[in-house]
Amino acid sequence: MLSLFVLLPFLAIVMLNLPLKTVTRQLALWFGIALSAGQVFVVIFQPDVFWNGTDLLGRFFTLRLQADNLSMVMLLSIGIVTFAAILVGRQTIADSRLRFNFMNLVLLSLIGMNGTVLLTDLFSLYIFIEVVAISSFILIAFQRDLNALEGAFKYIILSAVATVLMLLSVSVLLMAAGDTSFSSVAAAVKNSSSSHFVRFAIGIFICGLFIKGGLVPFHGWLPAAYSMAPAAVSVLLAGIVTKVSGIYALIRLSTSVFGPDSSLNAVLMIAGAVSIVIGALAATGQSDFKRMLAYSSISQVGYIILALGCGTKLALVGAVFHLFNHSIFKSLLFVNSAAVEQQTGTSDMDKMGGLGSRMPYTNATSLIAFLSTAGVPPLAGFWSKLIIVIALWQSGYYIYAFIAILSSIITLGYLLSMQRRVFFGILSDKLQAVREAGFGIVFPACVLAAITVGVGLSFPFIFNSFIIPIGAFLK
């Protein structure tokens, strides 16, 4: 059953590219919607599927697929964000040929992301992360305007560096372990804790994942890629792509393969704290809507890595929970930036103002998203940040807990500034004709906002039954 998460998007790509182009171009959107919505349905209502291992067999290779609670959270996030990105693409990409190409690339990315969160082999993980990277590179540049090409160039250059680091690491670990399965590598790491070559391999693989996840100081590609990519691509990139190819892999490997290790945890905590602060401070000085959200993403990912470095079960629960919440509220903010940019023709916040009266749904859902991002109760982002702060405090990391709280206040400040500059104030004469965005943008925004509110309000009821079991992947 697990193999269907990889095989169905692959079969969809094959069917869409059959000779009947007139028919398949009309069906492409519905293939994507059906697959992403179906994935969400299966994860929520058929959880037993996740406990069965599956072999994807070929003549020369075998892929071992397994899933646990962490995989369930990731597959759910992938399905939700992909669904939203497809609808935004339908609304914002007018040309049917470009829309068809967009759908093919999204399906390819879906294969890579689903495979990444299900695999139990280091080399296969590297391969599927590269599938995500290649499809992302083309998605960023596929409209071929100068800004998008610049963002894609920065992405591919740094991604290539990460590729070299990860492949070199896999080679060293293969020599140490004899194969690249997670269990074999974990045993080799445990038995070779004093080996400088093994520690070197772990270090460069972690650096590669830092680049993929856009963490400071390897974040140079992220603001350009997020802000210069087409609107629907920004939703996909910010919402889930970097979370899967960088952050999920860090969580999985540091807990199940490379760790626990005090030195690694210390590096993760420092990188997380620096990313939180640098991302938040950089976001305060931005006038471009999407660029501010890009730097905000760096800051929010820092919370996840900080909690991961803390290492306790409660901290890991907070990390995974915040990963899910961030996927939702950051996707929502980029959906709303797509609505504003499409209706006004600009992403420069200094040229906006007063849009709340013309775009009430976008205004309301944006307010929900930024309050959740800043950790304001009772929205979902508040609970995941609270768990992280409590875990840090219980572990004696008082300075890191203080950094997490202070940065949330900074986040509230710059997002309030964003809301004021875009939606409050007096509407200028140039924006008098602005109207609410179309259904393809408003609907996913409302769905994402409903998830943010629903998870936040239901948290006291789902904490023991759904949130705490996330930590079961540590077993």
Second form
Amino acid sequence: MLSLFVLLPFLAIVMLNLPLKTVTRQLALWFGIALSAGQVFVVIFQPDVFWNGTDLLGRFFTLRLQADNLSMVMLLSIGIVTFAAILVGRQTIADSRLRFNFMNLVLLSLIGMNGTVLLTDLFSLYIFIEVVAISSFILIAFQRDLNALEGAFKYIILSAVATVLMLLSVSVLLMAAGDTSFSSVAAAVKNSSSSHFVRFAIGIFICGLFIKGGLVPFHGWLPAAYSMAPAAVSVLLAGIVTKVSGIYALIRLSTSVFGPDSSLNAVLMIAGAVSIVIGALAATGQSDFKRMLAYSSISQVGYIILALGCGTKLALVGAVFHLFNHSIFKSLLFVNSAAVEQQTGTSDMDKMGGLGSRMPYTNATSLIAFLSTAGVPPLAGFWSKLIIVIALWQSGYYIYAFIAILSSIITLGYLLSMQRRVFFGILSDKLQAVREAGFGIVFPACVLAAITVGVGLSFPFIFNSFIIPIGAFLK
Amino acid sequence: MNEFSILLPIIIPLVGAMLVIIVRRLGGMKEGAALLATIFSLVTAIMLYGRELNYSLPWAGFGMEFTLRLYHFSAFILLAVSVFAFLITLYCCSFMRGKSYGVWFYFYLLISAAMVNGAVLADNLILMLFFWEGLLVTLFGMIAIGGKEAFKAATKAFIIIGICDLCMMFGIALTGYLAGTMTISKISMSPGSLGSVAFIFLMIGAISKAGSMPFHSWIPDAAVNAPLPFMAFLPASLEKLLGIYFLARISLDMFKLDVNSWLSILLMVIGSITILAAVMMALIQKDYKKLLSYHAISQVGYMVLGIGTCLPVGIVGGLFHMINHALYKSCLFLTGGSVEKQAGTTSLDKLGGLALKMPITFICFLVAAASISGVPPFNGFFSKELVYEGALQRGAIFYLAAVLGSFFTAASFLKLGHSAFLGKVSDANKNVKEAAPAMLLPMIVIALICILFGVYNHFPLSNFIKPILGEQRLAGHEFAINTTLIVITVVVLTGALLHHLFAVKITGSGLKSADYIRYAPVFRGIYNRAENKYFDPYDIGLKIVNVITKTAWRIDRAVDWIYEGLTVRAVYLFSNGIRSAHTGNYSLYIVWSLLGAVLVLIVIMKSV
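For comparison with the form predicted on its own, please write out the form predicted in complex with the partner chain.
All chains and molecules follow, beginning with the one already shown.
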């Protein structure tokens, strides 16, 4: 019963908000941890209850849920990142009332994300993307200071544009197909491939998703939102929210609903390449830890979209694998930034230095994460980038492959400079009192680092049994 | 004695070396362990002598097999190595007393013995290279333990021999490619055009190991700084044995050199130049050890010349000279060690009159010096006569070079003996005593062997040397000594003696007897340059490398600038541009998004 992925978080929210708040406030955290960890468990061990049987939700609504390999990967990433974000939130949000609100919003976001990756209907997809978006607005503005409100406001404004574009597109496609399920929309797109209306609808839907995913030049909201949001929210936002609502949807729609289509692929490749380069170059000049990571996120998302545009099976496998890896190492970097920000009270890298001696775990995990991001073997990020570059090369996109490799060097450059400015060097007098962050930050960091290293090291063993079968979602 | 016993000459010294390290803290035990190991390997070598054994083990694949072969030639070298290892270890028991690096010396000595044994036994070129290179490491170690200056000399030796070994590696690859096998005993070809190249590269390896010119320049440096027994052990004996062994193998077995080959001429030219140039340098030295070290180079010339003649008589002479040289030269170095240990210096102008203080050392020196000068009836005389005869058959010029070399050898040893052992005793040397028995014994044994091999020269010739060439090659050759050549030799030696007496009378000192040559009109310039290392290939190489390094450094700066200057600046330029575009203005971001949407729509809808 796939709808459990949506129903359980929903049930949790309902239970938490029963008039027993003194009890539930203590329990909220454990609900979140149990749900996210349980999701990871369910994806890995595949218990029968979740994956088979008649769907309760389908009986009352016209919802078709479906879980293929792509959805599995997404559910896994969602579980892991939400787990990390909840732990970070527990550590960084001091007020128990605020923490309770945070938990409710994270659960709401979990509903939205799980729904997004399981649905097979364009309109429902839109609805659930909006659920995620609304919870994100509030999460970003969570602390109600000026910066946070500004970041949230930017996100709302551009999301509104995206909403308009997507809703318009859905209505046009509804007219063309008479139905918004993926299969009938795909059929309508195929039959009326010369229709201006349909092409227009596809175009604006893609643009809406570009905004959600934060691709250049639709990325204006992203650096502000990522860097202004509270630490735990940045982890959630950068690690998984934009990936699900933007990138996952792009992968799903461009492969099995709107495409495969050559001009669509061309758009994706250009947007991907531009995002890679602009993101990397913009990240180079940043002095704010989280802002740099935000731009880096844009650049890494570019790799996924570039591979998606390439369109071969290997490229798509690389794209999904990179999506998974990215959600791991980028949330790890944000966890590290949360640790640093909490302990030093700033995220300005120019004011840091030498923290490695005081924060050994944060230092080590950040090292792993940045090496993985830059694509240094044998970490996980190296393999996914390698697959992408190989796929590009095989398809004859030599220039794109070259851009991908060259940007990797820039990535290494700015992340190395980050590592040096923050963790290496001599500790300044002001930072003498800094200590390692608490368990709630160090533990998820270690778990995420272990995943990155473990996936990287075991890559040769899982390549044929786990990585390549991801491509099975292509029909 | 089964086939595994062929491994013993390699294993015993290695085990001994480990033992030395293990017991080094226990007083006196390290000497005991080293002596025990050398005695065992001597016994093994004696028992293995005269046997033919083969042992093969699959190794690295691709034709690289762990193949060992024991036959009369390798068994003979094995025996000689064991004898020298034993005698020099015995000598060191006394010499090394009170020196901090004693342990490491024994360690390296035993490993070296194992490596030489392995290289000699190896029947696979790659395997031989393995042991050969191992020797390079111990050579470096043995020189380097002598101190800070010695480290420089060790580096020099390491670089020179390393480069030569690299040449040999290339030669081995080429040979293996040409012959289709790496097994030495299966290779037998006449050097064609490519074969000649392979031969020359292998030859570079062989003669550099033997210390011939132009790969010699580390030896005099090492002589000054390295522990003295090292000189007696490696450059004087083991390396000569190994180098000449390999030279003989490549020019007799692997490549069938004959009289008509230009490679033969090349070898003879190298030999002649080495004889003359090195002996001229030896003549003017004012240090006991340094003078000997130049002779260690000069005498290689005779061996290379002898083998280069490609005539049975020359080859027999060259190989006989190899073993003779190892004997008398190690003996000479050991006397040098005694003098250094007892008198505290080896500088000739501070020595003098030691003959009465150290009579046994003096007698051993006398025997060895007579041998090296080719005075009948010592062993050096007979081997040199055979080389002379071979050289004369190939061309009078080679003979002339050899005889002239003999003249200067004799002259320089007269000078050395005169200034070190005769003359007045200086005040500093008044209390010098004879060396310890453990140091005297090896010298006496070697000196006795020198006499034995001279007087009964048929014994080593027919037992050790002639079997190497085999009955076939020797058929129809008599080794009766040519009377005319003997007369000439005697005349030359008498000339050297008269020259010395005359020069001493004029200059009034044994030490300065050769100085008039040093300061003769043409020679003065040459010597000055030689002393400033003008002709040292190592220094020339260093200069060339310096120029290359400087050029490379400039190029590197330029490349660096492209990466560190240009690229970084460009990246920051773009980065700043992009950053300043992100003003944080909502409407700007919306405009971007809408413009992007328009572009996307253009592309998507264009295909309709």
